[in-house]
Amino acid sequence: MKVAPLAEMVVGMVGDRAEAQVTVDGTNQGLTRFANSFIHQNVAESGRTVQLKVAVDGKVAAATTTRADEEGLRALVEETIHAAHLRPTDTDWPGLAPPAMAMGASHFDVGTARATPVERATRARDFITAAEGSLAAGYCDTDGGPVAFANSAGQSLETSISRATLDGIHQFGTAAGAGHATAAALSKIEGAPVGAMAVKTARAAADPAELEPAAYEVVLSPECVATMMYFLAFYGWNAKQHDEGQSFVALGESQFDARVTIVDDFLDPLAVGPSFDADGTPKRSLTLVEAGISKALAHDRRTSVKAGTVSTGHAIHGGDLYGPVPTNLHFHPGSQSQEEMIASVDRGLFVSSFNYCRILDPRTQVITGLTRNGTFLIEGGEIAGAVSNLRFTQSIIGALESGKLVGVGSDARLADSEVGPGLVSAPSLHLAEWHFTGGAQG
């Protein structure tokens, strides 16, 4: 059954008993796996998801089942409805998305959609032989298909997204470097240069020496500068977080470098992901930071009525707890290459990736973590070695301040933060200072 209708069928059988919306995910799913340098597993999954979020008087409530057959949803719509009745009354619940069209050509490729096993290990394939005697170890993954939207106020959209994402490391000995490449089409990655981009990394990564903690300049990958993102987004430009007082967020203000601009923007040629959110609500460029200053705030519908606006189509799944989140997030590029920032450096680090990266005050956006699969020192504007993994704690806005970006570079690229892929496309930053506190150890 083609997912549209099967949005139009549970709306159906909630009938005017409740408000209610309804999505469906229709995706294929097929992952490929290695380790040692040998592909182990290939699983792939299709079949229909279905979310379901009822209101009745004000009593919300929400339920996913995998059944897409009649008893499967007759039971899901019963079982959401009583759950409802029983909840306390939801006083901000904004109501059901008006109808609307989403804007913009979906990001879809049917050959990603319908990847076969073969082509995705072809990828894990070329990415294992980049290198003779690393033990290398990754996933090759793809998700393409349809996705609809449904509620009972006449709302109703269909789009199709696709998905690949090429992930792994090479290693030598102790020493890792990492390679990643996500796009809408898998035809558009290949394997051997993800490869080589770990190989480079695990090479140079041996023997790496002790460094004592300290503010030091820092060129950033696209992969830290992602994370860093990805942080900036759920506790900053989350009108939730910004209503309860947690965000750093002063609109109108001057909050960072003139050279940083940030857009939320679906119609972005990176992009990835439907054409509408969690509520039914069409997805719109936004633009959160131009030149420096700080301009919007993502809403869903829940914020919005409550702060008198519109929504920005930011909702998520789970949103009635966490808030609108942006997920196509690209950070303007600027005009150096990587290499021109490292050589441009005195004396500080290169860092490839982040690891285990936790909020401490997310008004300040001081943020503590560790280096991983490849930290190296940087002297007279040459790599001069790989140091061992290190402990930092910073204000990421402190970072990005005004005096303290010293350049942003032209690589930007869909970069895996910490969260997961295809969230953020993101260049490498040059920072005057980043400050770290201790070994891996502490």
The other form holds:
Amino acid sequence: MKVAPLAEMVVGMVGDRAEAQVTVDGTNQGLTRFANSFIHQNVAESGRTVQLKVAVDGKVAAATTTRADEEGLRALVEETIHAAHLRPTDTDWPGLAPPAMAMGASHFDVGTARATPVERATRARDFITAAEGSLAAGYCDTDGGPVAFANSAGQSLETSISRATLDGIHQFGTAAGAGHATAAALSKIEGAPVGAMAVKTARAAADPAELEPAAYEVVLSPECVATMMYFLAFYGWNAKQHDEGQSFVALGESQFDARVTIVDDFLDPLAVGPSFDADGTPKRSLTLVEAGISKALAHDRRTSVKAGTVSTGHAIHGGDLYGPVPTNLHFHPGSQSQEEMIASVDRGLFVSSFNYCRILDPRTQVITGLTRNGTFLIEGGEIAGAVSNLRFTQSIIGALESGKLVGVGSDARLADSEVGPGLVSAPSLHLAEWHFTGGAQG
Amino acid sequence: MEVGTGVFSDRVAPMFAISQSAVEGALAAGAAYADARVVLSKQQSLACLNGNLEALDYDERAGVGVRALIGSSWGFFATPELTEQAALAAGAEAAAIATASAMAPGPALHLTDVPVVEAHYETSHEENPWGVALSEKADLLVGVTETMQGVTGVTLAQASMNFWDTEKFFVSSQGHKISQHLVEAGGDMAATAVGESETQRRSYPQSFGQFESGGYEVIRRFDLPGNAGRVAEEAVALLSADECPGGTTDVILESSQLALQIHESVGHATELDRILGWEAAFAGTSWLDLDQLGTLQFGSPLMNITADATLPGSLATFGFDDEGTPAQCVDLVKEGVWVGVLSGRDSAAIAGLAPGGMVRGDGYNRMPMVRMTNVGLLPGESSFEEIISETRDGIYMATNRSWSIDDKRLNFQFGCEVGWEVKNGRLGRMLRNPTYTGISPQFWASLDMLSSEQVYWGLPNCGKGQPMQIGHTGHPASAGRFRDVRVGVKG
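Shown: the form predicted alone; wanted: the form predicted in complex with its partner chain:
Expanding to the full complex; the earlier chain stays at the top.
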């Protein structure tokens, strides 16, 4: 059975005994993984996941299953309704999403949804053979298929999505460089240029010098900026975090440099993912920061009802606990190339990637993490050489406030953040200072 | 554990038949070796915020995953369709995926031998979590959050519990036939106080919750109601506590923080797949070099670390790993010397070592990989009170708040929820935002006192691999003192 009729069937099984919403995810994933310059793990899976939420007079229970047969689904429906009856009333239950059309953007490529292991392996091979004498490691994956939503309030949506990513490193001894590409279509990704990107950085990263930890002027790659953006999104632009007093966001206030404009826009041609959220609300384009001023929060139905506003379509699965999160973030690019930004630095660092960043406090947005896969000293506007990885402890909002943001790059692209590919489009940034608090020796 | 033939009930025969079909499908398509697992898993999660039950979730996953070895690569395919016909096709698909890996081939992969057994294992537990009424569970969570909320200054009072029930039916082309039934339980509570410019949080039993192998008796042992008031009061007190000073001093780590220190800086560093470079692009590699196995001084003589999958009640306790290797206890660090690794049949063959039985997959649809079992620090001989009384100047830090470590597992920085100054053998003022940082071997070399009061801490959220897999790991630990550690790192 196709995903949309399956979703409708499960809603029908609940009938008038409860409010019900159902998401059926029919996407299939394949991932080809390489290390030491050969493919060592190659995996794929098929199937469907059915997510059901019911509410009986405000008593809510949710269930997820990989069983898509009628008998299994009927049992799940009965158990979930039974569980809902046994629990206390959810005082914040917002009710179901009303019928509404989703915007027409489609981020789907059928060839990607049906990609073969050979197509993935070909890109892995081309990434690996971008250099001789290196050790290459990484992955190529494809994910795609139909997703459907239905609820007992009459909302019914169906779309198809796809995403492909090639991500990896080349290593020459202890020096490494990374290359990334993500798109809705695998056909837009070629292994050789992504591999060449990694090779170029890895060669430059050879023979790193030790550098004394201190505050340095920095140029950060789009990948670093993407990681910063995700912390701002998960802990800041999340209306649940804001309602709980844990967000830094002060709406209407100038909290960033005037060159910072950040939107969440599913309609962007680069975006990946479905056109509606986990509540079944169509996604809306949302300006989060405009010219440095905090303008909006991401809402799901639960937070929007509490705040007396409307959902922006940013519910995620599991969001009852974590709140709504924007997943199509775009940091508006500037006019400078990365090379021009580096040329304007008298003494500072160029950082290719961040690694293992964790938040110390959500209000202040202080994170700690390390540099990885290429950190370079800039002297007199030129790359003077590689330096060893450094640890930093830094407030993200502090780094982007007025007077601290020196330049915004023109090179915005879908950049892998630490939390995964396809979530953030970001440019390089030139910042007046970034606090490095430890070197290779601690 | 029951071992031998005739231990399986009629109910499980169809599951084994499905696994067997998957293996046969892979062999017929050219696999040199194949194994398959039918996995039937269910999870129940409850979460409460400020007296309101925010989430009551049930998750069930059922399917078969088959692994086929051809040349230098594993091919893996998973399907939720539990029929022998679908399993046969899944096996063939796994072999086809492995064959595609020849586009970028490497040295042929081999497996070390392990005993071929037919066996059944079941987690010992007293009280089936699924038999406890939802209302009882909900009442407990609502009650403790209301208690925490009753303390003036607490903004957020959270509590949660999780239960897992997993059945596995493993068959290999070498003749393994193993079923296992694993039961796990755990939970936590936390109070958050929101100040003018920052938040402070205290949690119990630890910041990610405490998880163990066992039934609902695990939750009852925690005594959440008896600790709710204290946790809330400490969260509020932190807002006005003095900031942890910067500098170098002696650090005493509470056992759950030391458990995470072990996880990040010893457990991951000793994973053989990382050492061999298999995780280089994502999780990273390791600072350890196999040439130094048996001679490298990892830490002080007080440092004795084992990976023991047989510890009763610990979270990563099982009968067999997902390659059919029996659970066992392996020395990783002995009297400060690095002596062992976490391994599976393929990685052990490359390193010329015995397989450690440490390969597990996250559900039917993830390929098994090297995972920590119960990687823990053997207890010392001191009491906690003795450690405090023998410390002239230091900071006692408890309960993790943040963690970060580099891709070689060398350079780390941890933040804890709370610290207390230690002066002249006594605990003193409370300190907020305590952090410490260091380099693994230097840090572990500074361990000079270790408590005898060991706790089997369990973590349910260890991420590794691509696609991402979440692993359950155990970490026996007791409080320990480390000398001359850099603390109070600020940006």
